[in-house]
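The chain below stands alone and is given in structure tokens; this is the form predicted alone.
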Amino acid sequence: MFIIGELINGMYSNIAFALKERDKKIVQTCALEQISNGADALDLSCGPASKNPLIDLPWLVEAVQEVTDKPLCLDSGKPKVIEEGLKAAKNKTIINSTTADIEKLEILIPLAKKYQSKLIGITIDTRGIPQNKDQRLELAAVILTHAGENDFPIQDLYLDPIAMPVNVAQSQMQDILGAIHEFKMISDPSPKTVIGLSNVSQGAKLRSLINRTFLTMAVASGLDSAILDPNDKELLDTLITAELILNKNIYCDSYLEAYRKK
């Protein structure tokens, strides 16, 4: 599992403060803590509080890459903000994200090619959030088609079925898991799959338990990557154990410790 740490986000009070005060140490400490707990990449988002994301996202990029060469997942709904982050990046990058809207695909796929970045494609368009697996597959096909037509490497594409909060979209959970499984079969080579895990438990009381359970089921459905909180030890232990049971790691009595050292 490719783990993308979610915590460098302006929606969190510590990162919002760091952005306002230009305090690199807060951001760098958050980055290193997530990496020490298992993050393979770091999601960077200015959040809704940022008054000038065109400046704030490059600042986050520069602050983080002073202390790590891990890939950076640049998170913004505005292509211009993404490009400013890409310009500042020396590390490998992932664009988070494009939708299935043609206008966005025509901007972000060439941008990903230009900067040799990987790309997350979210299965949503101007019609709104898909309501079932078939709609998700239809939108995934649109993203894949445009990637192929623009010679974007499919192995560098992550498809996101949009993880919905279980407390408001319980009936969609099975469709989301089914979409993860079927995304792997709609092209050869197949795209990778990713979810924003915290969305599943948003607004719920037992958030950590819901996240752990859904992640286990998603891994069994073929999930390749998740944007999550790597500092949640129980969540990471559950992930490691799920992959062990799926024969992705070799068993030993100290497998948790062995995997974390890997």
The other form holds:
2 protein chains.
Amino acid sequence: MFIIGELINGMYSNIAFALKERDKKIVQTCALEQISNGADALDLSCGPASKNPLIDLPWLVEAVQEVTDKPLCLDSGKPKVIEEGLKAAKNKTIINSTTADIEKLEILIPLAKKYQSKLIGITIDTRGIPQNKDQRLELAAVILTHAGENDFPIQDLYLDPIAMPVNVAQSQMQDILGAIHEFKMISDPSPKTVIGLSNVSQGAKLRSLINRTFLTMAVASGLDSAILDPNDKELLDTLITAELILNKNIYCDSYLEAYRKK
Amino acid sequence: MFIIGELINGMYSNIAFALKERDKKIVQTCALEQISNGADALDLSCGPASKNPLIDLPWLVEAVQEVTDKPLCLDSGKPKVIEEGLKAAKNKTIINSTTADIEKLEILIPLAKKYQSKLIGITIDTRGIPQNKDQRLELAAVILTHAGENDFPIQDLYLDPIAMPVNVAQSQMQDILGAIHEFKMISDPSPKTVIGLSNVSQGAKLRSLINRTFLTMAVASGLDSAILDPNDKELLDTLITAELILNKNIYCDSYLEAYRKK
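Form predicted alone already given; the form predicted in complex with another copy of the chain follows:
Full assembly next; the chain just shown is listed first.
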């Protein structure tokens, strides 16, 4: 599982404060803590309150890559903001994200190619959130077709079925799991899969329990990557155990510690 | 999920003591605690140390049905012991278990019919434990065919793919999950599925974590029933959450309490 740490996001008060005060130390501490807890990459988002994302995102990029060479996941709905992040990045990058809208694909796929970035494609378009598995597969096909036609390497594409909160879209959870499974089969080579895990428990009370239970099912469905909170120890314990059961790591009595040392 | 409590078993010292001293109270307390924590049925086993299982199993049956009318899962490898349990039972019963060996099927299927008992069929035979999913499916077909030919109601048959310990059969865990999924599709009406959950963590250190992570995957694979420790609160919390994600219970903020009250 490729773990993308979610905590450098302007929607959190510490990061909002760091952005406002240009306090690199806060961002860097958050980066290093996530990495020490298992993050393979770091999501960077200015958050909805940022007034200057064109400046804020590159600042986050620069702050973080002073302390790590882990890949950076540039998180914005605005292609121009993402491009400023790409320009600032020396580390490897992942664009988060394009939708299945043609006008976005036509900007973000060339941008990803130009900067040799991986790309997250969310199966959503201007019509709104898909209501079942088949609609997700249709939108995935749009993204894949566009990527293929433009010679974007499919193994660098991460399809996101868009995880919905269990308290508002309970009937869709199985569709989301099924989409993860089927995304892997709709092209050869397979695209990768990713979810924004915390979405599933948005607005719910028992967030960590819901997150880790859903993640276990998603891993069993073939999920390659997740944007999540790596500082949630129970979540990571569960993830490591799920991968153990699926024979991705060798069992030993201290398999949690062994995985973390690795 | 039909939960069969596993704790009335002579391999546990309190039950061994109760059997030796004919102390009903210990057994009854254990029965009521499991039921209050969510057990829908209770497994009853004299354990390997019992010298008089023909007397001990009926004694357990009588002790338990003095305090509950929940179904009793009569657990013995010896058909004669099971028959003595069936004779003593006023509650509904589940025979645990037949193997796929013809000589066992020829005794236990008529016995189940005679006493209107449900029947667990483990996909194992005298050749030993199956090494992959296909061998499990072959043995399931033997059990199903025999049940069908003898007019045993298939919906009263619980197929058990035989859960193996992750520390000795790590490569088989996905086969076991796959077997659960496919058992549901090999006949119409479908048989039910069951596992002895604690087997997956036998000999491991982090038993509860491994049990609840495997159970989440098994529930997502369509598992109908499990023999487990209902007093493991984290296990039950995870199970309730897994069923919530699969839309089997309606979400509310206090869904754990709501499920338990029900």
